[in-house]
Amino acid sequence: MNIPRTSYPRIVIIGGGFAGVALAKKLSKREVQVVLLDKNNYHTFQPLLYQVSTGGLEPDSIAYPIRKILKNFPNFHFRLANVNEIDAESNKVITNIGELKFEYLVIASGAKTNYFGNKVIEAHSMAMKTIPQSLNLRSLILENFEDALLTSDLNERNALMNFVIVGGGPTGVELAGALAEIKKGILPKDYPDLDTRLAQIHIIQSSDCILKGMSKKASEKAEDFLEKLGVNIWKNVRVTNYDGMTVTTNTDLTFETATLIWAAGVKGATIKGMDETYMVTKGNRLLVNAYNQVKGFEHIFAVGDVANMLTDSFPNGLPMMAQPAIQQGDQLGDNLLRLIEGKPMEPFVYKDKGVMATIGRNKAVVDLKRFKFQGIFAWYVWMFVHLFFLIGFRNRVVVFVNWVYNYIRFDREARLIIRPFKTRRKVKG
């Protein structure tokens, strides 16, 4: 990898997400050598991926080059690599570009879509965890309407214009709201020779409420917002299969759709060598102690979505969101420096700053520790928070301008089929 050898201890970080970047920044300008490995050369602001999928933003406005984030930091090295295995006994990582020794290893590999072992659904559905996946979904949505213009089969046309979202968490709710606004304000103008009123948007939720991790008031208000936008919400229903055209469930409900979007869950992106049963918990996450040390190791750590830290307040582990990842990465930076200096580390304490979700124009729900509110004020708070945490001044400006333009014109300029994408769709008839 051509990483120079120095007298400084080498800290290898796997993953350039929220946790990995926060940690690298914390270790900047310190007497350590930091090597960050990631399969992409950019950091993705995942909370806004759904806006890329629905044409509200271009991908470069929510991505930022990792090298640019850390360009002025001495003793920092980035390598574009896929980490295939971790050899804990030899203190080295094995990648597609070579092997690298470490003194300390931090696994910040994040999460990936959890299909709960259903390979058929995985093969035919759409995920939305990365920028390429979001671009694929954007292309598919637009291509389906182009195909709907060409078919004379009414059932196929309806299936092409129907969207089924599995999962009523923030991702599913925000995506459903965005699709509903597209149906209302954009599709009639783009496709005047197509009866877009027939388009249907469904959310299928296996539990008895959407936004299950938020307050009852937030869940009820979000459901009310979605229903007013014309979204159909099916609760206590679980998807069992999807063949590319027909969605079957554990009830007698079936749905005909050419687009099934899987937002029903995520799991930790563990790496070979760190996937033994004793260290992996529910959700495929690495069990860590209060100092983010992986069970069984003193020099290997995990932070962010891949780490499962059990606390009294969160007996099932901290939520897989940006804030725990950022806070863990930031504190681990301090703890690593303490460890190197022979000082005792400090236990991590999560500061819960709240949860929020937007359902569309002037509609959002916010749960803070002391306050809970919904509606237009919550929508402004949601926008401010997301702009604040975006990396890069240019990205903040571009996103803000896009939001203002979309709000005034009720438009989404990025509805472009840049790279065609086709699923293995089963055409009937």
Second form
Protein chains: 2
Amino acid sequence: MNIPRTSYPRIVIIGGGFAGVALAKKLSKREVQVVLLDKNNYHTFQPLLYQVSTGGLEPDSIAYPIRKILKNFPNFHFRLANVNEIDAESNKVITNIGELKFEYLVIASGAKTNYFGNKVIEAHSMAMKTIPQSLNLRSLILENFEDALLTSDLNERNALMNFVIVGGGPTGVELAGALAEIKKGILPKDYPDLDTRLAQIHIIQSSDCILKGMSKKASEKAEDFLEKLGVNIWKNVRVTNYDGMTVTTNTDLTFETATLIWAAGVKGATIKGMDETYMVTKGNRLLVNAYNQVKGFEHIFAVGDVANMLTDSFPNGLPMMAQPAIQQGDQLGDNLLRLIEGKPMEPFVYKDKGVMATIGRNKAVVDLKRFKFQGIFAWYVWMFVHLFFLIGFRNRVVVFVNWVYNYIRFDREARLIIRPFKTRRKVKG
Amino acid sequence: MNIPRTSYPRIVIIGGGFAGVALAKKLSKREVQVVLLDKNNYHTFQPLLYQVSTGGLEPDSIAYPIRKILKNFPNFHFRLANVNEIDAESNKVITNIGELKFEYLVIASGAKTNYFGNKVIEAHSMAMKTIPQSLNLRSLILENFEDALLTSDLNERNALMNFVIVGGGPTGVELAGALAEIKKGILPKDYPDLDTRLAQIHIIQSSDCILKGMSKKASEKAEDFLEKLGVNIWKNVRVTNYDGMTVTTNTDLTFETATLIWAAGVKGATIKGMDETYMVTKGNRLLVNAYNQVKGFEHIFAVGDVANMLTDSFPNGLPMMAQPAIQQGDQLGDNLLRLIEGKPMEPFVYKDKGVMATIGRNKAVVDLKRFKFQGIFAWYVWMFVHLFFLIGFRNRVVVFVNWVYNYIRFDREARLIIRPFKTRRKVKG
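Right, and the form predicted in complex with a further copy of the same chain of this protein, after the form predicted alone?
Complete assembly follows, chain above in first position.
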């Protein structure tokens, strides 16, 4: 892989998400060599992907070139690579661009969409975990409206304007809210020929409340907000299949739709060689101890979504969110330096800073440790926190400009179909 | 195509570029029905495409949803469509989404890259006429740097870092300047392992000066600016072939490069049925009279790059630039209304507002009718004019923010490889 050996120990990090970047930053300018591998040359700010899908933000403003994050770190090397396998016995990773030996390995490969084994749904539904996926969804939504104009078949037009979101977690809720705002703010102006009432947005949630990870108050208020925006919430319903047109469920309910967005779950993105049964737990995550060491290893670590750390407050593992990832990456940086210097490592303690979700303009829900609040103030807090955690000054300014513009104009201008999703368009009269 | 017939005459416009949009805006709220057809749902501000290719701007900030441009125009209909043929006898256009009758037709289909019949060059080179093409080029440039890190073959590394631009017009000059700034500002910071000196930028120009359409002073100064930036300019050299690795020319010169950018010419994008020999002139453009009527027709017009209007000052036709297109579109709007009301049309008179090109920070050349100037003031004028003509307030603010940021930081942050251009990456040790 053309990376020079130095006298410093080599730490290989797989993944430039929140955890990997926090870790690499912590190791910056220390006496270690860091090699970060990622299949993309950019870090993705995943919490705002739904705004890319719905035309509120351009993709470049929620992503950041990984090379730039660490440009003043002389012993840092980035390589654009897919890691195919980890050979823990010989201490090397095997990638599409060659093999690489390591002294320490940190798996920060994140999570991927969990279809719970349903290949048919996987083939026909849209996911929203990456920038290309979000751009595909943006194209599909816009192409659906364009196609709805062309058909004189009312059933087809209904299906094209019907959006079904599976999963009432933050992703599903935020996306539903954004789609409801498109229905209200953009459809009537830009598609005067389309009957806005046909645009239906559904959330299908398998349990009896949305935003399960949040407080009862937040969940109820979010439901209230969504219903006021015209979103239909179907609770205690489980999607059983989707063939590209009809969604079937475990009840009598069915939905005719051209767009099923699967936000029903994620699972750890484990890597071949480090996916033995004894180390993998619920959600396909790697079991780690309080030092983020993967079960059975002293020099192989996992952080972020792919790591499963069981704590007293979180007996099923820390939530798969940005905060635990950032904190773990940061703490592991210190621990690796301690380990290299022969000092004892310190156990990770998660500082729960709260959870939040936005539903739409002036509408968000925030659960802090001591305070829970909803509405316009929560919305401001949500925006402030997201701007704060976004990497890069330029990104913050551009996102801020877009938010102000969208707020004042009730608009979303990043609506280009630059990755046509439907390979062929139907020919109608 | 599901467009209702009203009592108003129907004007069909093919193409939502500068000419088509200017025309549609002029017809807004008048007693006509306007149907605009474009294969994209967005208008592209082509003069800034080179900044997308080089990571200076995000694509969404130089494009604009066509539907939004005319949202307060009740008799306006937009359809996302490819026009396959014009049936002038039956007054209809035939598209991939059906046929459409018209009373008046305006062809504003613009221009496309002219390879002068060389299919091999077309297959291996990069063009920069559309947003997807610009994003492909952006990906390729970045992928080349990533690949250059992986190879230990010096010839291969050279070829990956060697950029050959064919054509010394504004596109070639502006792109070369931007690449030179990447070489100076980004390569040393982000790719410390790569020897910056290997990054070579070449412009190959078939005639004896660059920026042929501008004054001698502008051309010389641009050449001077480029040479100071380290760009190699090869004049009186014609590229004869490129197989994906070696560029051959009509001289002894050859270049080994992984990236050939073809900016050597454009030609009118004529449409089947309106491409008879008698109506097509030099540059594959449709011959029009002073009213923009296509030769032989009273109700079929052409405007912008695809139209060839011969004037005393421009005996070879108006230049294929934004200004003639905007002015023609605007004027044709008035003429169409006159024609419908039975009044005589007025001939088009081109107001030459000047030509400009930018080479890099603080470096531009401007030719106005009375003044010709170069350097930092020209650069400010260039920026001001481009911001002014950009459509959309949000776009202007976002472009402005990016330019200020890039200027202060010597940076370009829109560097995501979101459309991997190389389908497979080489596996090296």
